[in-house]
Each structure stands twice: as C-alpha cells, then as structure tokens.
Amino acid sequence: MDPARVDALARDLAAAGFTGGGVRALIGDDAEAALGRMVAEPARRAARRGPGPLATLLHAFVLGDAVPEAAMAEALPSLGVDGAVGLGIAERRAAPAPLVAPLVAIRLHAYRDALGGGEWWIASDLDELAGVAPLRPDHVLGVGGAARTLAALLPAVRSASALDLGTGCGVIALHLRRFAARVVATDISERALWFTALNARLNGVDGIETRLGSLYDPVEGERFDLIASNPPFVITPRTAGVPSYEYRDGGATGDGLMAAVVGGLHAHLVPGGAARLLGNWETVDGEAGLDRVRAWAGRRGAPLDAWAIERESLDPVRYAELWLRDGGTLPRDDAHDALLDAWLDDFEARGVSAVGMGWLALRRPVGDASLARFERVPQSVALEHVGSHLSAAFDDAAWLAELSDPSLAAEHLLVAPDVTEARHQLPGAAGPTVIELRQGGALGRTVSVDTALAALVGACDGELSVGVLIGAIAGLLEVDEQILAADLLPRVRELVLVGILRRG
C-alpha cells in the first residue's frame, strides 16, 4: 500500500464532499435510508439526476457500478485512475466503452462517544448492495450492526493500549485509538489488516499496528489496558460441502471459539484491565448457554469480573436459517436443504438445543472478583448508554463487595437522572397494585418494587443517608425498622448495580 497514493485518495474523497451531508444532499432522505437497508437502486436514481464527481463516487465506491473512466478521471484528480489501480481499489474494464469498476466498497461511518463526534471513510469489500453474491471465502465486512453495537460497548476511558482481536476491516481499531495511546490490530487474514492499514491512513489515524495470526498468537506474552473483539464466532458444521467465511467462523467447532477468546483474556489483561466482545454460546445436553459463559469465565486461577447479556436465544433451526441468508443461501437456492440439514445434524449429534446471542463484558480484577452476572437483556436497549453504564457497574460492584450493610446504610444515595416511576392500580383501589421504576438510559430496564423500596428511592437526593430513610419509611408504614433494612438493602445493591441509584 503506498501512503502517498491513500493521501491523494482522501484529498479527493474530500474535494468531492464525500461525507454524510454530501451524499444526503445529492440522493435525499427516503434513498438514504434505503441504503441502510441495503437496497440500492433509489440512491442509484437519484445520483444520475445529479451528475459529478460526488455521484460518481457514490456509483463506484458505495454502489459498486462501475464508472466511465473519465468520470473517474475528474473524481479522483490527486490520485487518477492509474493510482486507483496501483493502489488497488479499482481495475479497468474496456467493453464496450473505457470503464473503471470498484473493487473495494468505501462508504461513511458516523460516530459519536465522550471525545465528541465526526465521520470516517471505512473501506471493505464490495457486498449485497453492491450485488456482490455469494461472498468470497475471505471476504472483509465493512461497519454493520454488529461493529457498531461493539463499539457502543466500549469504555470511554483513556488508556496506554489496546487489541482489537480480529479487527476485520478496522473500524473497531479506530475507534480504540480514541483513547488508547496504543492499538495493537489482529487478524489471520491478510486481507483484513490490509483494510485496517488504508482505513487507519485513509482516514489520518496512527498509533494501530496490524499483526496476522490467529487469536492471542500474534501478541503472546503482551498485556492491555483493553480487549475487543467481534471474533469469528458462527457455529458451522465442520462438515464438506459447507461454505465458510473468514468473517465469521473462525474454524472451531461449536462455540470453542468464543470459549478460547474468553479463556486467554486473564493472560492478556493487565490487572484491572476490561474486555468488551460479542458472541455465541450454546446450551448443550440441557446446560444453559449462559452457565457456560459463567464456567468460561470463572476458570481456577484466572477469573474474571464478568457481566454476560443474553440479547436474544435461538433454536437450531433458526439459527441455521440466520446464517444461511448471511451467507446468501435463500430457501429458494438448491443448495438450501442439503446445507439446512448439515448445521441441524451437527445441532443434533452435539446435544445443542439452543444459542445465545449476546455482549460479554469483562475485566480482570486487581484483588478478587466482585461481579458475576450471567442475564437475559431482551428488551430495547439504547446503546449510546451502555459502555459508560457497564463501565460504572464493574466500579461499583467492586465498590459495593467492599461495604458491609451498616456502610451502606450510611452511604447518601442518588436516583440516576433517566428513572421515571410508574404506578397501575384498579378502579377504586385505594392504592397501586404495580409500581415500576424504568430506565430511559443504561439498559432501559423496569423494576418492580414495592412501596416501601419506591419511597426509598424517590427520596435518594442524596440529603440523608439510606439508613436515615429506611428509618423514616419504617415509621410511615409502621414496620420493624431491623426486617426492613435487612429486606431493602440487599435490593438497593442490586438498583446500584443496574444504575438506578449511584452513589453520592
């Protein structure tokens, strides 16, 4: 890759106001979103009615057509077509007219966490929207939903170094150096660190250092400040026949993968440091997925702090089914049923009933470990909030394993600014047969809680301690004031946990 040539080609992207705002103003609103799902003749349509170097770099780079070279010629001015060549990320074609085609996808990712917000040009291979069907064996996955769910998991938190185990295209790699003086960016395909190596200079990031090698082989011996990873995690039968895609199935069989991805994280992490991955687990011969995560991550001699969501669960069939139209597979194709049959016979033979799906967050302890939290997550969830909340929880479980029940009492409580209270009761009743407490950030859950653990919270102002108010609302409701805080503290733990209070 030659930097010079990355340079010219970000000059150009820019000249041509290739950004967010560029190409909404060219294609509109309803072809925007189009794209998102992954439908592209809208933004093809309009960008004819709306010739330039903009719409051609939209036809080629996010689109895939390919383009007439001198259309191509006045887009990219500083590189030229001969640069785009050398460098890879467009070849030739000369019937019927002289044509420039992609080969490479270049598309904008917007971002936003605790620095503040901006937009990067993110290359990958071409795909569905670029009608790029069935995938190559080594395909490169520009930014889904996956990358960007990882993404929001992350800590915003300063750090020396990073991994980004099995960067893929490098968006996660970027966003790490945010706030890692250091990244370190693995990956078994060559492929993908080349991706990672243009993105990083495309977009003038340093600091990322790419490695090839498989899982923690590439850094043995080394220690970070954090880990992350959307590892290859697919469960694919290891049998012929079945098409597999560097992207996603990393050659284990089962769930080993993410198995070996947790296992090696206590060797990897310095004392205190965190790891955010996604993943998939299995629940065989009738062992939850989840309890399987939990025995991952609680090894003799290496435990870690761990807070698994479940986000969702499901059967074999559907799972297969999922990944199946991943791969382009429809229930149309011939091949379909043969390949149905292989993941459910490798289901079957192994005694998987079920696969979780999920976020794993992660952190090696400095002393004993204070959290583990193994939990179905299946409600609607706003990811801006969740890295800094699971970031806060693992403080404060540590936090809360050091205080006994007579500090807690004197501890000053605040309820979190995004809790609202909801009561439901019958006509007529003289009072709530249900009072909810809801959060509008963090995990967006909603608690029931009685009255008395209601008044408690709604007085958390952080004026009196927690035990002044178990007091006060023991005398309201006539109760021995001892039975109520032997009741109540152990829930105000867990409110502090889930951040519906904090701590003063």
Ligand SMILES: C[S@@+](CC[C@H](N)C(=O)[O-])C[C@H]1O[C@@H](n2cnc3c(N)ncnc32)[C@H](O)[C@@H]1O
Second form
Amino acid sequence: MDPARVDALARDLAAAGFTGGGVRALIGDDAEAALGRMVAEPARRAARRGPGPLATLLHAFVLGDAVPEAAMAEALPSLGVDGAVGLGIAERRAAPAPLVAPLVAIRLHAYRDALGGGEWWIASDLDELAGVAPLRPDHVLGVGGAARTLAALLPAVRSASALDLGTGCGVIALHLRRFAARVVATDISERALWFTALNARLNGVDGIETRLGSLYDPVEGERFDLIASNPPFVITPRTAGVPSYEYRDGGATGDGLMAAVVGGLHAHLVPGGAARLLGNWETVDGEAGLDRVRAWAGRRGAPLDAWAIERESLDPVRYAELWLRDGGTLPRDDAHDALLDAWLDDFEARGVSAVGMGWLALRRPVGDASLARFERVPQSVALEHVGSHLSAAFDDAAWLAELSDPSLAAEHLLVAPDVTEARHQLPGAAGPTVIELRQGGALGRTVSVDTALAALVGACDGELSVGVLIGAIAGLLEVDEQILAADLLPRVRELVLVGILRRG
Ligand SMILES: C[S@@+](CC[C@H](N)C(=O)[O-])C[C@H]1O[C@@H](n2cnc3c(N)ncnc32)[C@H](O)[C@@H]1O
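Starting from the form predicted alone above, please write out the structure of the form predicted in complex with this ligand.
Below, the chain from earlier opens the complete complex, with every other chain and molecule after it.
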C-alpha cells in the first residue's frame, strides 16, 4: 500500500466534506436513517439531486455505484482515478461509458469516549448496502452493531499495549489506540490486515501493527495490558455445502473457538491486564453455557477474574435462522431447508439445546481471583455506560475481597447518582409491598430491596458510616443490630459491585 496515495485519498475525502454532517446535509435525516437499516435507495435519490464531489463519493463508496470517470476524477483531485485504481479501491469499467466502480466501501464511523469524540473513515468490503449478495467467503466486515458494542465495553484506561484479536477492518484497533501506546492487530485474513493498515493511515493513526495468523500464534510469548476481540464465534456445522464466512466462523467445532480465545488470555495478559470479548456459548448435554464459560475462565493454574454477561439465549432453530439470514439465505430460498437441517443435525449430534450470546469481561488477577459472575442480563442497557462500569466493578471486586465485614461497616458509601427508587403499594395498604432500586446507567438493573436495605441505600450520602446507619435502622425497625448487619452487609457488597452504591 502506497502511503502517499492513502494520504491523498484522505485529503480528497476531507475536501469534499465527506463527514457525517456533510452526508446528512446532502441526503437528509430520513435517507441517513434508511442507510442504517441497509436501505440505499433514498440516499441514492437524494445524492442525484445534489451532484458534486460529495455525491460522487457517496454513490461510489457508501452505495457501491459505478460513477462516471470524470465525476470520480473531480471527486478525487489529489489521488486521481489512476491513484484510486493503483490503491485497489476502484476499477475502471469501459461500457457503456467510461465508468469507475468502487472495490471497497468507505463509511463514516462516529465515536465518543472518555477522551472526547470524533469520526473515522472506515474502509471495508462492499456489502448488502452496496448490492453485494451473497457476500464473498473472505468478506471483511465494516462497522456493525457488534463492533460498536465491543467498543463500548472497552475500559477507558491508558495503557502501554493492547491486542485486537481478529481485527477485520481494524475499527476496534483504532478504538484501542486511543488509550494504548501500542496496538497489535491480528487476523487470519491478509485482506483484513490490508484494510486495517489502510484505515489507520487514512485516519492519521500510527502505532497499530498488523500481524497475520490464527488466534494467539502471531503474539506467541507476548503479553498485553488489554486484549479485545469480536472473534469469529458463529457456530457453524462442519458439513459439505454449508458456506463458511471468514468474518464470523473461525473453523472450530461448536464454540471451540471461544474456548480457545478465553483459554489463551491468561498467558497473554500482564498481571492486572483486562480482556473484553463478544461471544457465543453452547448449553451441551444440559450443562448451561454460562457454566461452560466459568470452566474456560477458571482453569487450574491460570485463573481469571470473570464477568460473563449473557444478553440472549436462543434455541437451536432460532440460532440457525439468525445466521442463515445473516448469510443472505431466507426461508423462501431453495437452499434454506437443507442448510437448516445441517445446523440442527450438528446441534443434535453434539447435545446442544441452547446458545447464549453476550459479553465477557475478564482480568488476569495480580493475586487471587476475586470476581466470578456468570449471569443473564436481558434488560436494555445504555451502552455508553458499560465500559466504565465494568472497569470499576473489577476494581471494586478486588477491594471488597480484601475488606472484612467490620471494615465494610466502617466505610462511608454513596448512592450512585443514576439510581432512583420505585415503591409499589397495593391500594389501601399501609406500606409498600415492593421497593425497587433502578439504575439509569451501569447495566440498567432493577433490584428489589426490603425496607431496611432501602433505608440504608437512601441514607448513603457519604456522611455516616454503613455501621452507624445499620445501627440507626435497627433502632427504628426494633430489630437486633448484629442480625441486621449480618443480613445487610452481603447485600451492600452486591450493591457496590453492581454500581448502585459507591465508595465514598
Ligand atoms: C467478527 S469479525 C470482527 C472484525 C472486527 N474486529 C469487528 O469487530 O468488526 C472476526 C474477524 O476474525 C478473523 N478471524 C477468523 N478466524 C480467525 C482466527 N482463527 N484467528 C484470528 N482471527 C480470525 C476474521 O477474518 C474476522 O476479520
């Protein structure tokens, strides 16, 4: 890849106003929203009404349209059509008129994190929005919902080094580089690494090193402060005729690739180093998927602090339907039933009754492991709060593990500012039958509490210690203080961990 050409492309994109705001101003909010739903035509219609360099770039690199060579030359004055062809992002088509067709998509990705916000141009393979179906087996994904989720899970902590395992177009590597001095981005796909290098240069981001190879092979013997991966976790039957896509299928049987990614973390993290993964896990012969994740994370001699968050669990039919649809195979298609059978045969043969889908946050402990949570979190979660919440939870778990109950009772805690209390009362009843604490941030939990815990949380403004508050509540409720403390303190620990109470 010629860096001078990539720099010329960046100058041209900027000069044309190829930004989120520029595109929105050209096509309008409705057409922009339609693009998010992979519907191209409203944007195409709008771009036709406002011809010029920005419309040309939008046609070519967002919608995948071939454009007249003269228009492309006008849109890329620095790079030129020859430069675009030389860079491998476009090709000439002779008929019916001199046209230039894009070979890649270039889309805008807006981000916001603890350091501020911005926008990147992200090049990837042309996809359904550009009329490409079915996708090529070595398709390199653009920025999708999964990548956005993983980006939101990342800790906003400065570090020396980070690894993006299975980098694809490199968007997670770009996010990691905001906080890490050095990022290694790996993939088994040379094409993916080409996109990653292109995207780093295009956005003026240095310090991302690309390496080819499977799983941890390219980083043998190395350790990182942070490992992030949206791995190719899709469970795919190993049956002739079932299409396999590099971007979603790592070639293992069942969830074996997830087990390998988690299994390699301890050896590739520095003590105290963290990992954030997306993944799938199977329920096999009645052993729940989350219990299998627990086993992956809890290997003897290689312990990890672990918090597994299962967002959804699908039965085998719904799981197969999801990924058949993702691959462009719909129920009306001839191939559909045979492919569905292949998926169900595979699940049946291996005793799989459900597949969990979700997020894994892990840490190589400095000493003993202090966090092991494996839970369903089905409620809607505001993603922007998750990364900082998970980081704080690992620190809080280590803190709580060292803290005796008397020490906890001596702490001055604060109720988090996003917590509200809801009381539900039967008509005419003297008091509430249900009291709930609700979070606006963190994982958006609703926690049922009794009168004593509600009173304690309500009084946690940092002024009085937990022990003093428990004493006062015991007096009010006319119960034994010791018994109340024994009842409340474990639940106070839980409320700290889930972010309802905070250290003062
Ligand atoms: C789901 S995509 C994630 C891409 C990108 N990180 C994102 O979040 O959008 C998974 C990536 O893993 C790569 N991959 C597949 N098998 C792999 C393996 N055995 N080792 C490393 N990477 C692999 C694929 O080529 C693909 O780029």
